[in-house]
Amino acid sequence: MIRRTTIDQHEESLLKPLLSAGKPYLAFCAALLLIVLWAGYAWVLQLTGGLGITAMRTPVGPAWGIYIVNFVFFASMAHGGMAISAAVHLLKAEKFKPIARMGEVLTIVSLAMAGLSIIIDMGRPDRAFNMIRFWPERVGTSPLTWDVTVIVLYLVLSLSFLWLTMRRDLARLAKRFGLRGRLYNLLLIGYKADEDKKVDRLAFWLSIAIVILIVMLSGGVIPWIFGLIPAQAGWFSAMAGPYFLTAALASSLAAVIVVAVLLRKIYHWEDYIKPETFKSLGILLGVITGFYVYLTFAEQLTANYAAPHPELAVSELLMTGELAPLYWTMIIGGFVFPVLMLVGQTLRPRLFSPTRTAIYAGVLIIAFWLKRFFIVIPSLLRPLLPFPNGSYTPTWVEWSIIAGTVAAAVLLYAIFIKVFPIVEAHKE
């Protein structure tokens, strides 16, 4: 009878977000909406008006601007949360299990934002359709095409993976709540009580496939479309391929650790969430990022020694030109000192803690996403043809939309966790 008691609590605990929505929640809800909306208006005002409203130019300006960053931004931040998933199933690491399908969700929503970022980059986004129309003949030859593809793959994969591990949380949650008990009954296709077994040997192949496709995606086709293209400075490198994936794979630790703080903090799951998870995964981050600070190392060094002067121009305009003064803040104030605090908590344990880690992390979430920033915008800033140097001032309907976006995202993953459970609510 205790046990019975000790389960109920625990499940109860980690259904709180079901259960309620209290004033603050929907005042969250309602100012992001706002947000979207704002940024809506702003997308329709460029369709009308065109991509002239915004600060994108050429030949002396970006033809790519802060769209596509956001683009391979929530592109990378969607590797976190399936890798913890994957290691869950595929190493056994039992402890991340209670962040798991934090972070699944938020591949989800990320690669739904990623996709949404290149429909705006896009003056006729009805032209999208061509992907599809002309997919068969242009899979082997465009750079693009392989990035749709994996990432309409990876999103399809993910979902079904998210479906797959919630099913037994669904069955034992259908009776208990109305509407949406109707909701998992739909979502119920087909289940029987002894599935586990089955559903935990799917989950073992899905792990198999992300991990592979999150390799193509960050690690293949998103710096291809960069690195494969020889006329354009400060892209055409071999090392795109690493570079990116292992960006991708720290900011969305990243990402991972500050959603799971949080919430451990609003619903009071400490006593499920333990503090050793965010040590293991602070540890993991400051590693991964300190390993992309070497590469970026390397990258200026190789552009600074003896690279041919195109190379050298987009050096010089970060490291000593009229953007020096932000990437030097990215650097030491978003990089070094994150790292240096969260590995740092290896050597003095009385430093660590999950609110602080959380911090560290959500700093380095804004430096990635400036990384992303001086990774597109430099490049174009300094064209091989004999054109004068460009410059780029996103406009405030490209600031709307971005932010709508990430707004978006933010919305999308409240009201998910209203809806579902954001954890396993079942104790074996």
Second form
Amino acid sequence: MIRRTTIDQHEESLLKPLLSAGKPYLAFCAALLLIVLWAGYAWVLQLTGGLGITAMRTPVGPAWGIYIVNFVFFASMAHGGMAISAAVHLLKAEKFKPIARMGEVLTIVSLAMAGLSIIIDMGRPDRAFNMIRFWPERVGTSPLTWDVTVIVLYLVLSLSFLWLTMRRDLARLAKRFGLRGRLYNLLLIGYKADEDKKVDRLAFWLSIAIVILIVMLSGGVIPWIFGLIPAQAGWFSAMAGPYFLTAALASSLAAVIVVAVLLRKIYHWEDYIKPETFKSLGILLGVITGFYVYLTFAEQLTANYAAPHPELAVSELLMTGELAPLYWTMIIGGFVFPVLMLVGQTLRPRLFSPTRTAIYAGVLIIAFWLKRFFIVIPSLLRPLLPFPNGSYTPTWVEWSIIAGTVAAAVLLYAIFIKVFPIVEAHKE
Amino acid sequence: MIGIIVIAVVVIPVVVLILEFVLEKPRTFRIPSLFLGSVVAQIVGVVVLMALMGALLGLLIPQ
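After the form predicted alone, can we look at the form predicted together with the partner chain?
After this comes the whole thing, all chains and molecules, with the earlier chain placed first.
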């Protein structure tokens, strides 16, 4: 009896987000919605006025701007959550189970925003359907088509994974909620109480497919958009795959840490999500980011030692040129400092706290967005062909749309946690 | 060629998954059917949404 009561209390605590939506939550969502609407207005201006309203230019200046930076950033952010979930199912890493679904939702929201960023970048998004129309002809040769294929597959598998693994919770909650209960019943199509073990086995095999997709997306097709172009100094590199994959794992792990610490604090889930979970994730994040700093050093050493002149020109723009102040701030403040702090938490345990780990992770997320900027833009400002050097300062339209995609991602997440259980509410 | 490899390496675990359900006793196809149904429905959804989006944006963008 006492055990039953404890389990009920445990479930009630985990269902907190579904049970109430206070004024702060509604105000927060309203603010996000305003930003999204503003971004929508900016996009309409861009659609009707053309891409000339942005700072993207060709041939002098960058043909790609912060929309593509945003695409790479969001596509990379999609990996940590599913990687953690895959670790739970493949390696039985039970420690990470409380945050697995948080990560899965982060994956889906990030992938949606990655796709949206690409559509926003297009001058004629009304022709996006041509990607599907001509898919059979293009899939053999076009890295952009590989991108669309893998992102759609990843999104579809992740959504199916989330749906099937969430059904046991929905079955328990369907009778409890009115309107949401109807939605749950719709998602419970064909549900039988004995399916849970079978779903666990499905999740195991699906995790394998998803891990392969993670490597293919951020270790393959996205870096190949850049790494396979010899006509662009600074991009053409066999190292692009591992470089992007490392960044993707680190930035997405950082995002999962921030989301999990925030939700843990807001809903008082300290007993459910133990500090040890963040300690392990923090160390992993520190080590992966440390390796990324090494890869950045190797890249710049190669570009400076005896590289062809165009490579040197791109590197100089970062090392000593107009982008240098921001670049070095990113390297030292955005990467080296958080890595030292995260690794330092292992050596001196009293320095550790989940909040501090989340702060360092937050700094890393900003640094990784900037790093994508320094990958995409400088190469386009130093052309191989005999055109003058370009410059790039994004316009208010571009910044508004970027703010809108970030706000839309947070808003979608905030809505999800009010409609569906964000943690596994059942107790084994 | 790469497209085929991309799809194949993802399809292999999915095929193994389905085979496992087919070969087990008593046989049950419900979970794999739900999974495949979900995948097909979503891919169709993506295609329809892209076509709809193209049509709607076509009205907004000056031709």
